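Next comes just one chain, in structure tokens: the form predicted alone.
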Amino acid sequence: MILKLHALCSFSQRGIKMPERYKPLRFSNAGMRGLKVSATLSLNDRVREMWETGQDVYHLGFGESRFPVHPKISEALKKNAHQRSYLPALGILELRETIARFYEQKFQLKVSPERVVVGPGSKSLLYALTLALGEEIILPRPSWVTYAPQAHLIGKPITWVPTFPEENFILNIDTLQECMAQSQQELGNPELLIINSPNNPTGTMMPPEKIEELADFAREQGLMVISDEIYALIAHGKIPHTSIAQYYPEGSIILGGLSKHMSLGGWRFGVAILPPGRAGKALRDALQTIASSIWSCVAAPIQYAAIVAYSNDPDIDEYITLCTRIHAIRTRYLYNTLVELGVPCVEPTGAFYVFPSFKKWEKALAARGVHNNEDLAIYLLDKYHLATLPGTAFNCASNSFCLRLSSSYIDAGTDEKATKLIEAYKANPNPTTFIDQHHPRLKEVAARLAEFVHELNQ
């Protein structure tokens, strides 16, 4: 053992250990230690590798909306391919004016162009906001895979607030207050809350009355709120999307973008709507400093194309509605399949995710060597070729046996397949016919899930 340790480490005269295997590179412990590659991107890479070796994998792990670029937006990008100069770090004025009108028409929010900031994806804006604001982050559990790692990178502690399936994973104010009080007793300073509705990974949405209740609590406590509303236009249940900025504009920052409702994830375009008044202006100045130091500006052709995407064009609005209806049918089919099999699962009302739990079969799973979420995801991938994400990727307890399943990729893996789905839906929007005649892989997913549950019930 001593020889092995000596081989791995060299000792300077000051007694500092330096791993030899990466020499001359030496990595900082600050921020990086304990972090892993994004679970969603890592799984996507693994699925692609399996596809390349000829394995047939059913991809339920990646939350990428797969519909083709709308022709008007595609044409705008082509027309502006010659745009090559640096643009303002926070976005050109015409684009910010267009986005302000978009938010007023779509979400009834009075937004001035000065409150609009654009960045290379909402992830980058989230990072900049988390860097600029507060000392301690408050996160619901479960929550999207990126929130906690970004806080870790920046070096800010997290106050975790559990949510529960019997409450549809909606943030409970009493629980939030208890967790904040516990953190404060331990000399913490929880002051920046991040919420996400429609929610990834659960697919649930906060009802308007819960949003208003949260807004009142945040104002009372002086909390800052980052509301990630990237799925706002993919609400497909009985609950309407409501932004917390309608009730608490002075303390809320809204995040959005084109990745989900316009299927433009690879374009990396995000939007932040800042609070009004002096506080918002100070935050804008801080973001400008961060943006100018890291990404300079969003790519010029993308900014000009985004003007069209946010133009409230009737054709584009109709396309968004059509894609949302297709997401709803596919997600609802996956949810109904799980419910019919007796798998506990909250009802999705937005986005394209379901979040089932297989904990009721804990003993049967243990008999198969499955003892936690990760084991369950691996078991389904190895035996049934179903690629899913374990609940621990979203900070759930490892023994919850939760998985996130995404309906967005199945039967839409290429532009050609996604285009055919749109054409089929236009020809006959009946949900049953649409699934039966145009979703062979989604139906096979249902069959394999049924086989898995049958196995557990034996």
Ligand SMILES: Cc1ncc(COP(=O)(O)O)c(C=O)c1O
The other form holds:
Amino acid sequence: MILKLHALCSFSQRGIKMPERYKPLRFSNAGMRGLKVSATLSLNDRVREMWETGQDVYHLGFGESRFPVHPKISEALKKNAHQRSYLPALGILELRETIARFYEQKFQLKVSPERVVVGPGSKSLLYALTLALGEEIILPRPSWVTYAPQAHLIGKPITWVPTFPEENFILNIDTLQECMAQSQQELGNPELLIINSPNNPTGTMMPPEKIEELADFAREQGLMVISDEIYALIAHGKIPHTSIAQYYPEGSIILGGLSKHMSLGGWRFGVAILPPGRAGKALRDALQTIASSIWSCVAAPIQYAAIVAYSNDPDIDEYITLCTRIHAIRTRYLYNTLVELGVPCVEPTGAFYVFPSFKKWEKALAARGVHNNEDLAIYLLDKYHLATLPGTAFNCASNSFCLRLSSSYIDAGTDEKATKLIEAYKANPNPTTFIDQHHPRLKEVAARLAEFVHELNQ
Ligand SMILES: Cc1ncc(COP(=O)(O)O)c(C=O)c1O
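Give me the form predicted together with the ligand now, not the form predicted alone.
Whole complex next, starting from this chain.
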């Protein structure tokens, strides 16, 4: 069996001694492992503070899709406000059946409803899966802010596998193999790989042939793969989204949800598609134990509204396509701006992120007291009011001078603004006109970036 379940209670640890000043609170080891509030959330707080004191900040830091709730979905939520009972921990059958059909129609994956589980956000499901599966985790570097802290919280060692801009940050099998071999000597057995395409923070996607190659390698090595496909429907059209579950169903778990393509992050709704057969069934049982012990179930009205969100309704499909096209135009505008300014940046093909590096200006930056990614993010925030996330948040080396810029928020901060963007795009989808006429703030971001690069080139 490829899936190896973690003994659920073996990680519990004894509390450690705390400084007197915290008494009577005593934190466990897990709580004290140097974890900080998620970088994205703390940046968001800082930006909000600046806004509250009347400062105008261009928020490129928060990866939240901002389009309004589709009317059919908000209607379904209203209609189900009276649903107040606990529901099955892994989701009601009608919802799981609907999601199975969605995955079949959208991704050509044959999925039975028993393989579908839902949770309060894919983040919670990821935590439950990391808790239930394997002992050691393999993570690409860079990767999404949450993977490493979750592994730390649960007490599982991480094997880092570097990825490189020259290779579009795509996981290289030889490098993966080398890192695994090294870890086998030092740590034990790295056996749970987390991948993410379209990718946060780089915006790149794994092409189908690379996914197939990785699937073959994973099968050969008996690796379990969690494939975070939360941005699957925000592919810009250059590379088709492909799930590893297409080639390696027995060893892969897909994560998805409504946060990105439906802009419903705050509704907290995530999906996991488990492997078929007995291994998948055992994992399902483990998830049921975790879910029923921690969150009980996804809020009842949300489960009923999610049935509509996953119903393959043509109006909702059209809305998803529309929002995706808008994300693509805005993200490509940021990318083109950076490239025209001579800032090295890999081309994004999905999601709403770009991940440039300012390393070539290392000396000019040092002269300004900027010595690492964090200094750079602070410099841009303080001097240019551009809020970005430092590459370190994604586990990049601090001297990589990488930043993640998200296009999702600018000029779409409120429902009213986002609705106007949709109307404008429908009236004229030409990307140049769309940006020129309807994105004053995005254009200002481009102007400020140009000013910054000009300053560095002096
Ligand atoms: C790669 C990735 N996975 C998962 C999530 C979180 O999704 P959810 O809202 O379903 O917890 C995010 C959100 O930023 C993300 O970027």
